[in-house]
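We begin with a single chain expressed as structure tokens, specifically the form predicted on its own.
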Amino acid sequence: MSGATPSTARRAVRAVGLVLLLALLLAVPALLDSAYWLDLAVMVLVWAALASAWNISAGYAGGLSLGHAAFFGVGAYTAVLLFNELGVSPWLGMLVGAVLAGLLGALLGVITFRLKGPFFVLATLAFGFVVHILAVNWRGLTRGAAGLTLPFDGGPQNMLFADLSTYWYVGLGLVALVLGVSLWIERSRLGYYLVALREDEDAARSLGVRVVGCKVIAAAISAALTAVAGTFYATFIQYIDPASTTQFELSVQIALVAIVGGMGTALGPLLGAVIVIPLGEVLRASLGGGPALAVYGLLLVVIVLTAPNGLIAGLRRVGRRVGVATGVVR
């Protein structure tokens, strides 16, 4: 590529890299011959979608939410209840759950748009606790702590598959959807407005940015995509309860995955999921509950301290250095 311009060389390298990455992702079920590891890989996709959806509201708009498990639970419970009670396919239940969660996210955005910093965080935290309390105590609908089982009935038309590899490919589609929405927002006028609000809300308002409208749109999109991930999780596990879908710790984990990978970027949450979720699982399997949590927390602290802007920022720096060394980047 001696006659190619640097920009052409970069595009060629990116195209080759994307093709190789796509081929690798499609071959994962064949490469992972163990059901355990393929199950873990599907869960990585779930967390990647959740962290990316959270990133739309928190990373781009700067609204650090600790209540996103509520939207996850709305998506899961809506799809399961519609299927169990009315026989509605989870494919349709997923859309209903996304609409409900989007409306809740928009309502929460309208209520909290004036709040900043810790006050906004506390408001989202309170919202998450309210939804969790409802899920635990509304036993006539949710069965409370006993949870709900999604019977294996119908197959693909009901988002229920006999083999894990199909769940992997559907999960890839889910991640592609959330990533596509994130990239669209990142490169759209809405994305520029959200970043302006995150950096300096008063300055953005003085320049004509509609603060309330932008925040509400970001909150609604983020909540709706989180609910879609909740439906996929419910059909994959085929059992849900408040502890697995609306618990506060889930909201913290969602935020942690995005923060470790890199907030405010489209690829950061995906990288965070690839690192954080397998790390936690491997430590639990090798060390047990208590020691695993201690080592897990220590490693995450080290990662955050060494890469305060997320792992994606560090990878980009390494990529630039490699590009300069090879002559692809000048």
Given for the second form:
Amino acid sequence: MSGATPSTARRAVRAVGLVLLLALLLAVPALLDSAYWLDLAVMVLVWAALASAWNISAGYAGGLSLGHAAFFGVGAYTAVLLFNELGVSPWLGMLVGAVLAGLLGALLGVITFRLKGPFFVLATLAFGFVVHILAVNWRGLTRGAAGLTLPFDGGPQNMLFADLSTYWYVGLGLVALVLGVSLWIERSRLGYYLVALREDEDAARSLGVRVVGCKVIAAAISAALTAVAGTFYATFIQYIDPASTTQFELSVQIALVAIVGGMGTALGPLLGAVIVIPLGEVLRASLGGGPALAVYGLLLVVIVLTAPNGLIAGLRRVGRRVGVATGVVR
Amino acid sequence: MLGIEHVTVDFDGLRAVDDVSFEVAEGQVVGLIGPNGAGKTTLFNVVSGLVIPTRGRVRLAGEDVARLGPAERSRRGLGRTFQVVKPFGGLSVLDNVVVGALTRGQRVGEARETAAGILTRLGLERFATTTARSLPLALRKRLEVARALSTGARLLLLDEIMGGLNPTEVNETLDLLESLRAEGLTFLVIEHNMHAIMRVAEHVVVINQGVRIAEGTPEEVTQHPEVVAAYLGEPHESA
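Counterpart to the form predicted on its own, namely the form predicted together with its partner chain:
So here's everything in the complex, that chain up top.
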């Protein structure tokens, strides 16, 4: 090759791509003219944030959690309760929920850091159930299965928007936050430590990595960001109940989205949400409950089998091939 | 530099290490030899903090480190390799080494430079971007050494870093040890390659079935009747 070096060419392609992507994202409310699709798009953002937050402790640090719905619930309930009972703006409630969930995540991390593999998974699962049972049965606080509504008397200062497209933009901000934290971790000391202890804990400790501290920090960050997504969800739907915020199925779905997209990468979980959530929705709409779930399950199996490292790895391979074919990369 | 005092390790009734004591002085290269299953690696795990001894103490630079975990011991200048290599398989060779450089307090940028320097020194620079798990075994052994060095350790525990290497590679490794030693590093080395241990170690400790049976210069221990019986099998007159 002559002229521009491959790396500058690649950088240029990447910059152009990024600008186009950003423009596309900002134009989504204009492009999707029906409320149905825009609603789905906002839910994709919620799931992208959730899967990405989950990925911080599960993907980087290797602590596969099946209890993350608990933190989602904490974020949702904290903000709604603070608003309904004390009139505290959900913007502030979101921070309170994040701190609460962060502490809870840290506590869970302190309790479970010794557990390996399936035992860790079981512990997180049990934790998720405890929080769900609390949400269902602590009726004095949560009104149990009846759920809580967020009265729409707010406006922007209370994170309640008349316009769906505003939710889209706030959701974009949420995803940007979680993605930003992920990218920062990837490049930071903490990120190196997390990945090292995921790969081999004894080797990491022998190199001076303080394993417990790292795991606890990762768990806390992951939980806090999950709670932020929970608050956003609550203000978007304006109704929460245990079934929609603390249920076990949610925890599974969070993990699933991240795994399908690609664990341990910053972009994988986002891609997972973009693929998996609309897929589930379209199937439900066209096939209805039971058959949709069957096809959905089968498709996920096929995806995981064909791209065991996640769709992002497959996409990178394809991207590379296209790059080689067009002479952008060698 | 390192004091091992009356260390005993029981694994569910099996005594892996039985009242072993010895010292490693600063700047020394001490060999730890013994037949398979003698308890050498267990002793390494006790020193590095991965195994808590049933009895006995470990002193690192005069400090009793019994209550310190592996990470804290590493931060006090102890480095080790693993006989069954434990690379961070999914990471690049460079990133493997960066981790250790970070724990000595370097920023990410500095740590990457330190790590690159160490890779060059060990002849691994060509593999910097290779995924660690795809390295051949001989190079993974070398990566173990690179990682141990990355923390800035002053005392290195090397667990069979020459196993499976060809004679040229063994010589390269020995040269590396000599040059590191010239910089003031201290070594405790487990090795099955007797030729190598004779060349590099000035002091040798022999354990058999968890018990220290001999200690001395390489010449002394190889002539020690118990060592000959337990480890070398038969006296070798021609040597």
